[in-house]
Amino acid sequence: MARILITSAIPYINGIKHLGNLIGSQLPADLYARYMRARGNEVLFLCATDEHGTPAELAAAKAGKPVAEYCAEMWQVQDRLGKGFRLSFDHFGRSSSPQNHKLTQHFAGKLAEAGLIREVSEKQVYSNADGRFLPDRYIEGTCPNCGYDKARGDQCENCTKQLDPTDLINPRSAISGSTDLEVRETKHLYLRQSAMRDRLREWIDSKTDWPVLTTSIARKWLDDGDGLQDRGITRDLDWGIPVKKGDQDWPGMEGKVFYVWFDAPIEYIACAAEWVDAGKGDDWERWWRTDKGAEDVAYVQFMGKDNVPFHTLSFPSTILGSGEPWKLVDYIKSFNYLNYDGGQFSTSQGRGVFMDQALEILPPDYWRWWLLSHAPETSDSEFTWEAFQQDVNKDLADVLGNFVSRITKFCRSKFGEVVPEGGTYGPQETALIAELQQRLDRYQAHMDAIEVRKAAAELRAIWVAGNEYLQAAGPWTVFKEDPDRAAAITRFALNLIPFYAGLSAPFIPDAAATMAGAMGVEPTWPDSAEAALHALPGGHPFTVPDVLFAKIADEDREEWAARFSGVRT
């Protein structure tokens, strides 16, 4: 049994997050962790929700709501819709938790004992009728390359020239429109980033199994330019962690905050504290100090490759940097887009479909299955209301719910609701116990490898091969010359049932408890397919599932593409 730590990408706490955001990293991170549970291992699964920065400041302003407020409002409704989506957390914590200002502050002060903090005092634009300075991307003003009036200030969408806010033409707030703009001088604190770029390096190096698209933008940011730049971990921002050194105050940091990209990795951390503060688990640094317990544990990140670099560089410099034994990534999983009939999913522009509309409509195995079974991990992928309707339909209802139900029926018809006594298994169940052993191997391997769309076929390949055996064996047929032989596929047949349901879970984990539940049994994971397909004896008593899975029909299909074509409002 091994020990393995998951964590995915923590959610912004800004808006309710659409389906690429699930399928970039808390759906994978979720099959991994209940296949990983499914397996008898020791695992504990992570997320929680990412609450500092200007968009949120912004958005609860918008709300018309204290930003505290706002956030508090927002974890409900995100951790709500993950348990929608069944997500297994151990804990869904947040990054404004106590225990991670803590944990913040205590890195913060370990950095600086080791000499890798500097102060830096620099010169920033502040917007007096917003009361805030303005990051960079909230400062608009004509471009002097192209006249273009909407150039952000640090890039022109247009002809996309770098700037400085400085060089905008009639600067104004994006925030606000106000051009009552000045520089003022302000002092932050910089992580020496650039003085952990060799043992950065040398531990990107070592990691020879890393997907490319981890690794690659990893060495571009070590080697870029002049290398890896310092970067600066404070802002001048009222709702974040405030910037102390422990526990001590840090002077001439009063009334800054840490950047959220600073403390929001160190939440996976703090999130284990909050996990044994929620009375859930009795001790969190076995996972996460090596010199406590952890030194044994494989820890896994999932994310979308915009998040790389933060969790390849950023994160590993304040964990190396801070000289204690912290646990550090072992294998980072990163995902491309799913882009939405034709375009990219936006929360900003509210295109596509949210998590709470997905709910709405249809329950969560459909869309975690067709999700999972196009998860974008070589490029990106798409999602169109035709193929989510035939895939879903094909795979769900009509290889998998309709096996269940027309084995079910059928024994029902000739036998009752029992597993039939009598018979034998011949050939045909020995070879089908052969071709299963042989898939289940393969499937094991892909989700052991993190394959996410080659488990899903090979799983899907195992349900088709139980379709194939009724047809060739023919119980319908069998039974009318030799009632004992049908009664031996029927219950071959029957048996599996909760074999499908075990290896089934991790995908649509509601589908699986009912197809167990109606077998009277709980999903478990098979030893072997020949153990698992003698396991329900004749005699044992079963019920006739509910439809599994109802099939998507054209007019709601046509229903949903024309109410979530433009945006959301």
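Show the same protein again, this time as the form predicted on its own rather than the form predicted together with the RNA.
Partners and other molecules have been left off, which leaves just the chain.
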């Protein structure tokens, strides 16, 4: 039994996440966690809300609430929606937790001891209208690289280029919109990432199995221009983790907090401590410290491509620079963007379909299947309502749902609600078992390699194979001449249902539970196609399930396309 640590990039607290956020990290991470559990491995799957920094303050101000109250409420919302999409986190934490406060301050102290933090007097944008310094995300303007007019002062979300606020063209305050800005001097702490360049390069070069998307972004940041730059880790904000060296004050840093991208990845570790303190586990250090057993852990991170630089460079700089035996990531699965109907999904602009809206109109399995089977792994992909309707109706309703409905209803009409006895498997069944074993092997290989779209395509092919068998074998016709042969065909086809349930559970857990429940079993991963297709004996009772997947009608598709064509208010 392997031990698998899985983390999903932690979503910002500033509002409900859209489907692009979901497929960019949380949903594929859940797929992998469910699969690894099904294969008998010990899994710790962690995620949390990212609650510090300007997004939280701006969203709270817009909502007219104190930031702590706003974050507490939005954590509840995101936790509920995660459950709604059946995200199987072992713990869903908060970066504002006491555990993360303590651990972030601990890392800062260790980095200072190692000489990897320096104080910098720098010029920072001050808004006369707002009467305060503006941290990078409080400043918006035009990106000098791609011309996007809503770039933030830390990074352009359009081209992902790292920016400083002073790089922006026509900058303005994100609080008031004022352009009455000036540059004043202030003091901040910087993580000396440049001193870690060679160690980081050696570490990244050793990851020969990482996706090209991940390593290419990391190497670009290492090598472009002057190479990896030192990065500010403090901000002039009220909300955040106070700057300390361990439990000691940091002279000159009074009133400042750590930069959100310094403390947010540390929450992965703190989240495990929260998991233990919540009574869900008994030892978080065996997952995170190599001197406490974590050397045996395989650690896999999931994220969108915009988060890659921080997870391949900044967070590893913190871990390595501390000089302590913390677990480093073994594999980073990164994703491109899912676009929406000719444009981009955007939380800040309210564009696209958001998680709460999606669950209002359809159950989670519809969304899980479509998003995972179109995961933007090798390039950006696009959500359109036409493609969504077409693929859901074909894959889920016409193939999987239709198979389950046809064979259970046929059996009930001819043999009752029990697996029929009589007859033996013949050449058709033997051939299908051989094909399904080959496909099962390929499916497992794709899932092991976290090749999401290839895995979905193989699972779809496994469903199709059963449908084609049932059509070719035709038990409804055979029954008239050879009831025993019809019984054997029916028994074989009914055994396909729990086989499908076990294989489908990581993608569509609700439907898998319904299929297995109808057959009176639990959805389990098959040892082999041969064993699985002999599992239900004659006389085993079952029930005919309700329709697994109702088709999406044209009028529904048209209504939803019109409803989500604008900007969410």
